[in-house]
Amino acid sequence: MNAELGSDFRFFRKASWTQEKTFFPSLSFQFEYHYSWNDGQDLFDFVPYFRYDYEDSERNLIDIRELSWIHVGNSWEFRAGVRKIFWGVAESSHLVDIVNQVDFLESLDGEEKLGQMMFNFSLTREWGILDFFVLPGFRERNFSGANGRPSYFGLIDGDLAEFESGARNHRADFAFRWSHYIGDFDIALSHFSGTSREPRLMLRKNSDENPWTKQQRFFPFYDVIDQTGIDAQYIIGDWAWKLETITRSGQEERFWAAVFGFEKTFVGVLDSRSDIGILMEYLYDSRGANSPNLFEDDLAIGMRYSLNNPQDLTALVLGVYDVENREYFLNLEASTRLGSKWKLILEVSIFRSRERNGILDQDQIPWYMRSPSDSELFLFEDEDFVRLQFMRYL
């Protein structure tokens, strides 16, 4: 059994449109346990994760990451109970990754998952691997409170969330997938139907005489969709090429989305043991302004370092730029080992929008209406923070 626990710091540059505060501390606890029987045919996992907000109680999180149990077989595995998956090689954004709920509220880059229930059967044969999913229940997004921070989130009500199915959270999703690999290449073909676990945000208007203020809140609407991907890398030496698309109904509708680029490294920089690698990826959304996504047509770029020392020092700064609106966010991630027990972990965002066009009466126009109709990244324009967590392996 592994266990850790987590002192979370974040800092943000200064206080916002509707939060004085700038420091947010708060705690988290998991730990792991593995247990195998059967000559190791099979397997349980227990993985419960505890989050504890000093000032933010919509993220304050009970949560169980993984509880499943495993059965293998002669080529076929079945596997059922809480679990989390990842599907997709991009590093910007992942597209085809979408059977758990993202857990926004631990990390605004969609790398944090909630447990989803699944069961799925896997098939390993010559021509790839062959999974099916049946996926009961549903995770709603989380979103932080009024005196959380981003302070975006702090406008969206999950309590008055909306679904298209008449099943609400309890609807039964359907997912498959295959993958394979032909040498240095590998690829996967997904298809997922059910709700989206991504929902479009929809404006409620209050009762008040003045149909713009600031009491209005944002619901949550979840659709149910289909969408079908294709995840692709293709490893040349030093080099990686990588591809997500996917084609989506059930959100208005129908419209495509990719991601493509490739990963240079550079083993051994000046006789050291360092590794550098040098990323690009080009990221499109054909809803352009539509999409609910911050980027739709933009560029990122960024660099992986790692010094391969006893500490294992890492380092990934990646920074995604709108190349027609020059707004950009730039996040670094970086940890260290403190000795045998503490791990350090440092990151950074920054956001920087295109400057606000002077409107007149702006105490008469709400926060969301008061940038540019252009801009992306406005709502997050108060939010660049630091962030430092100190992990203790117990």
The other form holds:
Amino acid sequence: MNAELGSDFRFFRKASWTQEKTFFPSLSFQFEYHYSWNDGQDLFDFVPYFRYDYEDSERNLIDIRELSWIHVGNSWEFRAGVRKIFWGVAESSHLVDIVNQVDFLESLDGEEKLGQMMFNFSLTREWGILDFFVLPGFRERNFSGANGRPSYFGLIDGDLAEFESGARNHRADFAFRWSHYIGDFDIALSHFSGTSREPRLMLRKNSDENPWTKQQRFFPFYDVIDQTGIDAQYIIGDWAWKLETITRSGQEERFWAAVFGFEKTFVGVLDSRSDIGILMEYLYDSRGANSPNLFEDDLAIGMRYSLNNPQDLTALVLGVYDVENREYFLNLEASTRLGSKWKLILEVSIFRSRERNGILDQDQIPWYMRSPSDSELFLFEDEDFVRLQFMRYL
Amino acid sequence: MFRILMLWLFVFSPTIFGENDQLIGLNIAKEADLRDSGWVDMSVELVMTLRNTKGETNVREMRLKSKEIFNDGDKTLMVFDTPHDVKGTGLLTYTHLVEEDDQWLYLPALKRVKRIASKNKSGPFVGSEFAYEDLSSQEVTKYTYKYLRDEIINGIECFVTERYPVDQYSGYTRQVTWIDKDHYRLQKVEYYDRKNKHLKTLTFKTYRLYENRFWRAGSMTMTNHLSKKSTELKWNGYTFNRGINDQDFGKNALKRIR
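Switch from the form predicted alone to the form predicted in complex with the partner chain and print that structure.
Okay, now the whole complex, with that chain kicking things off.
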């Protein structure tokens, strides 16, 4: 049994168009209980998570990240309950990773996720691992409230969510995944059929509403989709080549998207103990500017640094550059242990949209007049922030 | 029988086969490997203590399971219990005789299994003075050998052998090993970096006999001569041949470590 208490301080560089406040403190608590019996053939996990935000009540959360039972058979496993699953190999984007709803209010990198109810049968064979999933119950994406930041999320009213499925958020979804490795080559093929974790954002049609006020809001629409994905990684020397590609139908026209790149590691740079990794990934989305995510023809360049000291100081700087719009965002994430029971995490995010680069004067044109097709990042225009997290392990 | 006789000749009659120092070195390594095979599977707990020049310490606690694989290198699963922020992190290694080892890291917070480029093995292991390659299974075929001399250290008669990593990505040009004549146990290893500078020394203490066959050191200390830092590994609670299932070393097992 162990637990962690986190205090989280986000400092925004300036006020946004809906929120004057720039300082956002919050607290989180995660507790883990694991129990195994039957000589390790049965395992039970319980991981509740609590988050309290001083400014934005929409960010308050009581979540069961995990509550599950695993039974281990002879070269098979059965897992039932609320669980988290990670699929994929890339760093800048997680295309194939589709089972769990993402908790963007915790982190914009898409790596924090909400627990998902599932029944998962996993088979280990000579030719790889085959996983089948039945996923009853859908978890909607959380959006911050009007007081929250990034303010963009505050424009989306999660309470007005609509679903393609008649069963709304109670549709049972299905997925399978085959993964295998041959020498230095890892490959996986996956398919998901069900309610999209990623909603399309629709403008609420309301004739009474004055389109010139900022009260206009979006609602998430969750389509039923089919998504097939491949993720693969090949290691040659100290190069790791990575590919993730998906094709999805069900959200208007079928589209495909991919992320392809490499990470090369230099061990013991300049006769030091440090390692430096250089990574580069290209992101493509065939929907182009209509893509709801920010990456449709972008280049991600990053550097990973490990000091290899006893406190485990590591840092990752990642910049994503939109080739066509000449926009970019930069993210730095660094962490170090302090003593044996504390950890400090620093995150810095900087967004530079095209307006800021001088093509448009941002003060002349109100935000709601700008077409999202011109700029993907304009919604994050004023959202540069520094985030400090102190984790205490109990 | 002939092979044993030949081995005896090579190992114990270095003067006769003086020019065959490579063969003698290889045969010492083979004999040490032979005496330490047949344990089938093993599990053990270890405490790693990092010491800097000011005497400050950092402790990591780990559990380790290994399985012997016929005609291949061992499979090993290492799990971290402390420091708390890495609790539940797992490292799965399939050692191979000739090809590169396969290695996967499990990150419990993300539930992510990450393949590691094993060519990066010369880097420090969790901030310690041990490199990944120092801790991986020491298969005979990973080195070429040369017998140097006999020497008594700490009152124990040893063969002194030099070994050269076959892998071009190793952080070492050579290692000098002291193996005792009685039980073929490593007593000391000196590591020479790529510039052939004496970088580190590993010493083994408090050997104990398990299952009447397998000698295991209770303590191993790696001292870095450049930084003056050291790392001690203390091994506890060895068990052997408990019928650990092969599937406990699969990727699914990596995901259910707690």
